[in-house]
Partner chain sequence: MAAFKAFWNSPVGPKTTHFWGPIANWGFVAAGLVDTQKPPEMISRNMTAAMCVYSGLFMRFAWMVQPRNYLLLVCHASNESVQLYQLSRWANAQGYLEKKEPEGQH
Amino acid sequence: MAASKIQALWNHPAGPKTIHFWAPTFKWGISIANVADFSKPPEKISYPQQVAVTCTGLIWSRYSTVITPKNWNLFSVNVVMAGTGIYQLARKTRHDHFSEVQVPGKE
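In the form predicted alone, what does the structure of this chain look like on its own?
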């Protein structure tokens, strides 16, 4: 039973023998790096970078559902990419526009 599932994955049109498997697999590195940046101070977050990460995630999530064969690895990495980008943009926007400015020496 398990061997047949592994064989099916191995021979899938988007399986490990193709670039359709490895490209999204390595793309997880970008999402993991973005999650690691959650601890970065908001003032060090780049708007252009996070807009690019978010747009890439949104566009390619949609694309991955309309291509043949369906590539669920590509879909999942891009959903996570869009989600982490949106979260980082929200952190940066909240910090830049909605936080109270502390003036040194005045309380």
Contents of the next structure:
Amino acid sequence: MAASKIQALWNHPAGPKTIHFWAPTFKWGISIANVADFSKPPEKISYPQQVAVTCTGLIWSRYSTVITPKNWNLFSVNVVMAGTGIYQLARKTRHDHFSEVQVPGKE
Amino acid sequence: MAAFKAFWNSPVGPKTTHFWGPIANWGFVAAGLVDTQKPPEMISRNMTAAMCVYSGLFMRFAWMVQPRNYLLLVCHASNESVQLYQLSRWANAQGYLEKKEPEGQH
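Counterpart to the form predicted alone, namely the form predicted together with its partner chain:
Up next: the whole complex, starting with the chain shown before.
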């Protein structure tokens, strides 16, 4: 019984024998890279890049439910990716605009 | 006019998400291009390397997905180029691309 379930997954049109599996699986690398970068100082965060990560994540969450085959792996990775982008943007924005304490004479 | 109408009503045209998904991904290309003008110390090795693998895989994905998505393909080909360039800038700043420098770093 378990074997046939595994077989079904293995042979799925978005399964591990196809690019529909590996491309989204690798996309987790972007979220992982971003999470690793959570510990980097906010000065090093790039606004354009994180805006791109966030917007891409949001739009692709939608895209992945309307392509053929429907791709939940792609959906979940994009939801998480948007989340990491939003967090990075929040970190940098907070640093740039809400922690002026160490900058004398700047208002 | 006919060509525009064909585009407008295309199954991968601007009335569909098959269009806007790839448009969103051009954001990576734009961000990458903007970042080429910034100092290489700001480049994230993790993110740039991840982008290089990601765009390589997604060029193939764009080709195989139904409907086939040329806009996505071109987008990822461009991103691959930009990210590889950024990676080379990072490597150069780290000293990995030095030639014949026996007493350099490393």
